[in-house]
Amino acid sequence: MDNRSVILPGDPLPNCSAACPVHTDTRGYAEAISEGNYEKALDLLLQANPFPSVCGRICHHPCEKECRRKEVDAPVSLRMLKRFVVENTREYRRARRQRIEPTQGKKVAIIGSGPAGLTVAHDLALLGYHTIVFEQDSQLGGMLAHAIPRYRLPLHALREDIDDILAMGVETRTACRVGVDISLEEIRKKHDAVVLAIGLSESVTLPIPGSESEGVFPGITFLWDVANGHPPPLGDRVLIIGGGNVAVDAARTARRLGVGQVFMACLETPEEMPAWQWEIQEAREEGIEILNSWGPKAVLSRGGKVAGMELKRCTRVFDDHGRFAPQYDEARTMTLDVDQVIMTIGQRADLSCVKETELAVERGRLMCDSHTLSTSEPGVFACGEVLTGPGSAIHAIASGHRAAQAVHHYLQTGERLVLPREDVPSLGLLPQRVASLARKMTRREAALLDPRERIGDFSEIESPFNEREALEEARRCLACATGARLESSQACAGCLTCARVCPFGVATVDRTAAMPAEECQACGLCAAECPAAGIALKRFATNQMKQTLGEILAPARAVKIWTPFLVAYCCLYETTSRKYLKPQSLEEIEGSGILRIMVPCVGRLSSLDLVEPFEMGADRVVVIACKEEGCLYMGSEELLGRRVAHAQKFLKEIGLEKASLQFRQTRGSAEASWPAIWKEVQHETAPESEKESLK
């Protein structure tokens, strides 16, 4: 059955999707996972993000920060679910790749093959442009390939994403340094537009005494050399200057290179550090000592080589307006004996590719209009970190999407496009009175190697979810804004049934029923109980069962082959693998005599859903609910039991005495219970002559 999330025109986005820089349908892929449709989940990921393998590992997951489930217990582990999807759909992913033939008759050159540049190439190829990517290194991927440590992002994961893009027909020229091997002006003459996605590949240095000493390394250069198999020789005590993510990467990399003591000195307090908090915590676990509120004063040297660092106390990092304006107490200093110093205090772009051109550069920065992504020269655009400054991979991808829009508009009209601001309406926080009534479910965290193990080499430190873990975590999603809605005001009699049965106190009636989207938890009880059948769910319509049965049975009826069968309604929230979530074949149904219908909570089944299988040819129906106190929604099983009794009475009144409608609950493991229950029901309702064969 197709329970797709539906966002109606004008609906606000779920908070998770609104927070995602590329507005991934996070709710949709969590739902697809919970239904065992991992391929659909991958399709949803790739619609918004050509780098799901990368983001499944290193994304800072702003979606989780805004997840409304945090008001109940903890956010859904959306990043880890993304990783689960890409790691369980590899064959499907390769099969879905296809070449896109250029139809626009125009060529676009992209300088730089990081996430921003390759996203531009991806989007423009989809639009029918001939795209070619110029990369100065021999390997595509930019900083993802050369500066992100392998324990965070293995090359094979990056390659999965890049292979998708190349399969579309995107051309590349690697080991080609623009400005040296070919000039930017030559490229402009041969192409209709050019996009500069050159990132920030150089480290900023500090003009302090001793900074020229042997053993002082720029952070990006250090990470680049290590990633490419050329680590510099290090002593037993290394100091990293900086408190951002690059600093943490450098510190943890040094630890893996065998350095006994690694220090980080940063201006910020622990609360002010710009690095992700989980990265800081993992660094501490690995034995890295962080010296907060200390800034560099001088590199101490002996014989021209690093011998230590003199630090000075930082008393304030930002001014009253939040601007970076550090202040120091020069009288408070500390000396640290170290063998090497790695500077990670900032990054800048390598603008050698624009030398000898008319492109405007001021104070070492490429001049670009952030609203149109246009540079000072027509037809030349910029995106990614060279435009926005340091950021995350997902922000670079978002910038690449915007650049592709700008280029497409320019090539179609000859004009610059003022891109709209990214103000996306969202649902807002889950009201506390609703959150307090939701069932709490423990968040599944990523499993990490023991710190003593993980510093031994550059192996991945994080283990992916297995199928059981992924299904359990996906089902923690509240499916925000896919709840109940009144189909027509004429259908509502104002009977208050919806308000009476709603376990979250969301439904109200003022002449007609109302279920606010920002509050409704999509349990479906109001839709199942509504006497007028006037309420539907956005992702689980009240007529879903009849439609589903009809779609399954139509082929069998067309060839006039069928036997009496049992319809089993089972709760998909109890499955631990997609064995029972995959659609059944006609042969399987005929062979077993069981038509299995997986329902996201059988409590949503209406009285009509319970009797319609008999109209469609079933001779038995069994509804199998979660084990006692296992349901997500309070009171749903009691109400379902009443509907079953009502349907049984109705069936008897219309003379279907032989019809069997039963209500059961799982015992222990659902997947072990179901076959036993099916067999019991088949045996109990079979004619005496058939019972022996059903044992």
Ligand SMILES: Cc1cc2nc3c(=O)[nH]c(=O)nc-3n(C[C@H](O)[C@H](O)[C@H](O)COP(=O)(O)OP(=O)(O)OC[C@H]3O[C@@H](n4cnc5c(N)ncnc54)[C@H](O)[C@@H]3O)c2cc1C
Second form
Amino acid sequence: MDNRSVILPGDPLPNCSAACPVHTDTRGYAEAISEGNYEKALDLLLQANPFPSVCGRICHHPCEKECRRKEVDAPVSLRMLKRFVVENTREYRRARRQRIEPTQGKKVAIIGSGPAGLTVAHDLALLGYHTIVFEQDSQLGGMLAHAIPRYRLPLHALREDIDDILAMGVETRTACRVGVDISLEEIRKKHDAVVLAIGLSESVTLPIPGSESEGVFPGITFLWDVANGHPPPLGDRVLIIGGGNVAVDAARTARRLGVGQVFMACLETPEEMPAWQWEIQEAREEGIEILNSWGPKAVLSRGGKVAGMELKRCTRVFDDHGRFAPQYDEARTMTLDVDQVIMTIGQRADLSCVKETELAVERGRLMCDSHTLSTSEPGVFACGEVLTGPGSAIHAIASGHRAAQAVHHYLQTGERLVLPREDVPSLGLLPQRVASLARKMTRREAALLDPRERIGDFSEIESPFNEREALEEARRCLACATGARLESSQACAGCLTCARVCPFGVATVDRTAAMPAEECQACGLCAAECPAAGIALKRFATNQMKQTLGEILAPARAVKIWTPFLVAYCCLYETTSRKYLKPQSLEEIEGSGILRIMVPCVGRLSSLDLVEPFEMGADRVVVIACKEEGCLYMGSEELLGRRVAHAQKFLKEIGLEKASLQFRQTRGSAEASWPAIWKEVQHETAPESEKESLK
Amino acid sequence: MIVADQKPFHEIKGFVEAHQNILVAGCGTCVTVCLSGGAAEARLLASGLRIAFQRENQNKTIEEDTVLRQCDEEFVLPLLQRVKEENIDAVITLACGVGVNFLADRLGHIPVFPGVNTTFYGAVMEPGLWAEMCSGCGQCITHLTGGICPIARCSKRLFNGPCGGSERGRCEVDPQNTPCVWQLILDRMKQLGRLHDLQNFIPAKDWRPALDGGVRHTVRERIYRLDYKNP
Ligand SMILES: Cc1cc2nc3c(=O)[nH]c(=O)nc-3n(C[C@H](O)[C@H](O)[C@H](O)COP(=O)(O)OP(=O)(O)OC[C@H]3O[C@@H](n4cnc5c(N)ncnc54)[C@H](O)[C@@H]3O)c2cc1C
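Would you mind giving the form predicted in complex with the ligand, to go alongside the form predicted on its own above?
To see the whole picture, the full complex is given below, headed by that same chain.
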């Protein structure tokens, strides 16, 4: 029953996972965090993506855009949770590294060490291939190392991911430019397959008057030089041409180099700008002035050096079919006095390495089939941005995974693998009628440094979540489709109890009960009340508790245990650290006489759950719920209260004393209030005989 | 639906004091619906019995099992099997009285004890509340009374109008929870435009089809003793 939330083949994915190009088990890692199992969360992250540190910093997080919680209030801060995981599992991560022996007897060369290339190397190494990555630069990582500014992606974060990959035994040749230092043909001869993952490393230039002037920089070159510690000298006024993310990065980088006035000019209106809205917002906060709907007309120069820029009004960027087809009002112009101009209007591949090879190139693009990832030459594949065009790191990683599959297939069969079109069924929107009944919880945003402080240098501007923040945010996950399920229609008597207790109006009965997975909010109330005990919950089954109790209370061990022995069912949503979330050691349990059972909302405990510990040898049971009116699930508090009363009455009939089963609520934090509750319940009105054995 | 209430714990426990291997048998139909004898209750009762006997240092085996209906041979067979195979020496059934009898008929020397008191045929008035609606008298007269039964729902089972204890439409036996059924019948007949029918005297009932006439049976010729099954 562990791994309850594991996605089975054919299951519709939660929207977050479906939206993620590598289908990270987002729901799974949010759940693992809320259970205090950060290591499991890391395992889940690494299963899908060898770059969790990078993505925790700079992923454009399509998962959040699709998060079903947005129907309730706002998406879960999934990227920040991912960042929390990697930052709190460093030691574990180092320890789990493993060298993989190449057992396939085949060698694969990968050209380019960006996220795409390194992902291919990672996947193929896992499959037992000998992999070698060729990189023209001295550093691995592609744009991650050279273009994305350090204030967003510090080098050490990238290093963590890359070190993992290298530890597997992936070989690298840095400062080796294919086409110059070694020919592609030579590489092909020495390897069984070759993957081109060379990205788009050149900036597109603009053939406008004055563009050759001194002080006009291609954006990528500019960022690359800054990243490598060779920033060009800049004046006090700099203009960036372009409205995409690279433009914003260039502008914010210039600002950090001490430029007093940084402008961005782009064709698009504010709404049309291709840069992420949050990037634009942050740039504005840093004092960058954005000139919308202005296109470049000419670079003005004085003595061969940039003196200013003439801009013309852009009246429309896209035609009626949404294609890029800018139109201008040539009569409306403006000039801007600037000392430098940085061009960030697009990127293209540097295909010099395939020159004088058989590989087909058409109109400056490498010919490659997007379904098989094959180039015109057998055994030569392409992936990442050179294939897909400009995108994001996580898309490049996804493309790397696909390429590894294609190469593996080719090396095993000699044939091309036609990769199926990615078409993942997802859960779809959370219906409004359900969403409106869910409790609203404020989304925690990443905390950014004050803009004035930010522009001082290239230090990272975003602070990570602390543990309390991460736990709180992880609990906002709706745990989509991990709720109730009718175990067998045979068990169902159609009694309607589930429908009557469901606070979300999700459970219905038509001959037998149905709890549609895409609507169920996983509160567990129906399962707790089902008189046929026929509803299972995908999350939290008490059988683990039974097993632990069984072990501890096995007669041979019982002598060592302090009595009275207390079983404490605690609402895990109240913890602010993993102090009490971590599994207890047997010694700890025996020493304290307290067994904690962390439950994602104690409202899901059935009467049997409340009574059974006594059968297994417990002397006391306490149910510690959340703070008053703090429950995620409407009605849960009331139903639980009644259930506890029912169980208390039953226990009394059996002959147990009144104090045996108690209901308490957390005050303040779990860490602050639980120990006192445990002690109280354990000792309160304990019969004399029991008291003697207490410490 | 048949409604039942679980017996007090000590009474149930008392039945099996002298036994060793006990089976608690839940029933998956009526008593599940009225939350008194389904799988959840069977497990809870079994757990309670284990706790109680453990506390008295009595070492007993208590198992539980629930079948879809305890009033059909096919469904109870697995229970009978278990009793045999696991050397069960007493059965507590949480089914209605039908289940108790049905099992007892089939279990020879193994005693079968009732875990519930079977109370009535009733309906859910609101979630969690059941009310009696039929007494199974064997000869329905509700066509005369607007569909409302004066046998099941009148404290005195009066056939021809209310008694003096009908006050403001309530029954004097339990005015808070019980309406006077004759008030209900009156209102209903008015609604149906048949008030005048109540002037017809309802003769004394022939109680023979009820329990008074002896044990009742029903045969459905359509499926009864199919020849090809019993050559
Ligand atoms: C300024 C900027 C900001 C970005 N910000 C983000 C962001 O915030 N979030 C996000 O998700 N994505 C962002 N991206 C996009 C992301 O960086 C890319 O999608 C990703 O790096 C593409 O990966 P790739 O492996 O295809 O290519 P690259 O990362 O471009 O890697 C290609 C590698 O191949 C090497 N190479 C090329 N030719 C040769 C040769 N002949 N011999 C040897 N080596 C060669 C290059 O040196 C380079 O290292 C940004 C990109 C830029 C430019």
